[in-house]
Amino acid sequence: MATPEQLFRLDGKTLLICGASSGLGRAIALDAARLGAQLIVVARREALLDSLLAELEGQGHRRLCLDLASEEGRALLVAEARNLDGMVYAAGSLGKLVPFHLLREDLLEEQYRANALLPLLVTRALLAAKAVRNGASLVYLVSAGARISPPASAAYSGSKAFLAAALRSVALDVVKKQIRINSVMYGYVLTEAMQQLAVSDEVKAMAPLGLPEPEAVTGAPLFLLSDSGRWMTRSSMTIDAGLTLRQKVGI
C-alpha cells in the first residue's frame, strides 16, 4: 500500500505539457517535475521554454518549440513525444470578449480552432501514432465559462463547452486501453493573460474564495495524472473558488 507521501508521486512517468511557457501550464510543469515526472514541455515561445527548462527539478526534461496549430508542428510533436504516461493540454486562447451581435465569423472560428479543434487534433495524432501508453492519463484544461457562459463570451465559452463534451466521447473510445480522459474546469485564475484583461472588482467579487495565482491550483491535474486518480475518467473537476455557485454566500 502506498504511503501518504507516495500517493501523488509521478516518479517514472513521462508527461507531455502543451502550453507550458506561462500560466497554468507552467505552474503544472514545475510541480509535476517536483513530484518526479520527466517532462516534455511544448510551446511557441522559445525564450520562455528555455527559462522553464532551467527551473525544472530533476533530469532528462526536454522542450519542443513548435506551433500546434500547424500540421508541421503536430508532426514534429508526434515524432518527438513517445511512450507518454500522461499529458496536460493547457494551450488555448482567451480571444476577445465581444457582444454576440458584433462577433465576426473569423473571431468565432479562431476561438473554436484554438480551444476545441486543436486539442482534439493533437490527441488524435498522438493516439494514431501510438505515442500514448496503455493506462495513461490525459488531462485538459477547460473553463467554468463552459458552464456559466458570461456575457460577451459566446465564442470562448462555447469553444470550451464543445471541448468538454467531445472529450467525454473520446474517453469512451480509449477506455479499452485503460487510457483516462478528464478535464479540469477552472474559474478565473490570475494568469498573465487574465491580468491583461484588467479584471474588475465586481468580477473578483463573484468568486467567494478570491482569485488564485496559477501555482495555487495545480492540485487537480496533478491528482488526475497520478495513480491516485486512476479510477477517474470521463469526468470534469471544477476549481473555481466558488464562481459557479448559484447563490450568494454570506460570511
Second form
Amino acid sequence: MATPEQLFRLDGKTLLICGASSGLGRAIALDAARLGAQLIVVARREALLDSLLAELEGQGHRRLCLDLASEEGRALLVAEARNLDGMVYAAGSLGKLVPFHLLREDLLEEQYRANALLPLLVTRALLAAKAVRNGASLVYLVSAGARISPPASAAYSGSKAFLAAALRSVALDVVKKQIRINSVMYGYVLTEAMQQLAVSDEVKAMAPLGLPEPEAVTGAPLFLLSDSGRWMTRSSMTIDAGLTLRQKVGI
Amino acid sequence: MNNRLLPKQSLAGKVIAVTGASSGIGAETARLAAAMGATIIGIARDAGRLDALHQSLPPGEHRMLIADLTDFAGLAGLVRELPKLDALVCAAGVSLLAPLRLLPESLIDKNLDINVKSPVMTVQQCLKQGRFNEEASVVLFSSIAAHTGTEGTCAYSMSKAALEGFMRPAAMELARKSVRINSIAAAIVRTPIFGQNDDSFFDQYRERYPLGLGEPVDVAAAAVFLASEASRYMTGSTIVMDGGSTWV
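Since we've got the form predicted alone here, give me the form predicted together with its partner chain too.
Entire complex below, previous chain first.
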C-alpha cells in the first residue's frame, strides 16, 4: 500500500501557483512548499511575491512577476514555466456587487475575462507549449457562487460557472495524457479581497460553520494536487462551511 | 524540512470508528487512517476478517466490535460501547442489483436497511449519546449510482440518493455541535462488494472511466481527508470520484 506520505505529500513535484501573492493562492503556496513541492509563484505585485518567496519552506522556488491578462505576460509565463506537475489557478476578480439593470457591458466583460477567459487562455498556452507533464493535476479555484448565483452577482457567478463548465470539457481533451483537471468551489473566505467586497454580515452569518481564514481551507487543492487525487478529474470539491445548504429567507 | 504530513492532515491522536471495516473500502480506510496515526474502532459482522484487519494494523489501542448494524434494536447498545469519536466512517454497504421488473421487495429493503437506515441510525445514536468530539467528522459512502441511470441498479441507486438526501439536513443539525458530515460518490473500484472475482467484470468498467479503474486506496484517501482537519469547513458536500466518467 502507498504510504500516507506518498499519497498526500508533494515531494518532487513542480507546481505553478497563479495568483500567489495573497489570499487563498498564498495560503496554498505556503502549504504546498511545506509538503515538499518546488514552486513557481506568479502574481503582479512584486513586493508581495518577494515576501511570499522569503516565507516558503524549502529551496529552489522561483517567482514570476507578470500580468496574466497581457499576451506578453502569458508569453513570459510559458517561456519560464516548464515540466509542470501541477498548477493552482487562484487569480481572479471578485468585481463588485451590481444589480443587474445597472450592470454595464464593460463590467460584465471584465469579469468574464478575468475569471473565465484568462484561466482558459493560460491553460491553453501551457498545454500548447508542452509545459505540462503527463499525469499533472490542474486545480482551479471556482466559487460556490457558480451554483447558488446570489443577487447582484450575474457577472461574477456567470463567469465562474462558465469556467467550471469549460474545464469539464478540457478535462476530456487532456485525459489521454493522464492530466487531471478539477475545481474547488469555495464559499466566503476571509481574504483581503473578500473583505473589501460589501457582503453583509447577515449573509456571512448564513454559513453554519462560520467564516474560514484562507489557511484553514487549503486542504482540498492540496488533496487534488497530490497523488491522493489521482482518480479525480472533471470533478470539484465544495468547501463552503455549509453556506449553500440552506435557503435564504427574503431577498 | 521534514518529510511528514501537515498537522491538519495527520490523524495522530484521533479516534475513528469504521463500519464495514472487515473488507473493501472500509478495511482500506482503517489501514490508511491507522498508518496516519489514528486509533481505529473497527465494526463488522465477520469476526475472522475483523481479526485479520486488526492484525494488519500498526500497533495501537485499536478495538474491534463484532456487530450487525441492521439489528436496529441493538444499535443504541453498540454505540454505548464506543469511546468519544473524532470521526465516524460509515463504510458498510451492499450493492444488490436486479432489473425493475424482477426486483423483489426484500431486495429493496436490504439495500435501504444496510445503505441508508444503518448509517442514519448510527449517526443518530452517536449524536444522542454525545459520542462526537468537537469538530468530529462523519463520512458517508454514496455512489455515482446516486446520480446516474444504469440499468439494473434501481434499488441500489435510490438507497445512495437517499443517503445524500439525509446528509444535507443532517449537516445543518450537526453543525450546531460543530460536527461535519460529507460523502464520497465513487465509481466502481475493485472490492468484494460486487461479489465478482473475475477480471472481465472490472475490465468493462475500466473502459468507461477515462482515467481507468480506481483502486480502493483512492477512495480511502478521500475518506481520511474528510475525516481529518484538512477538510475543515467542508460539510454537506459530496466528492465525486469517478475517473472522469462521462455520460454523453
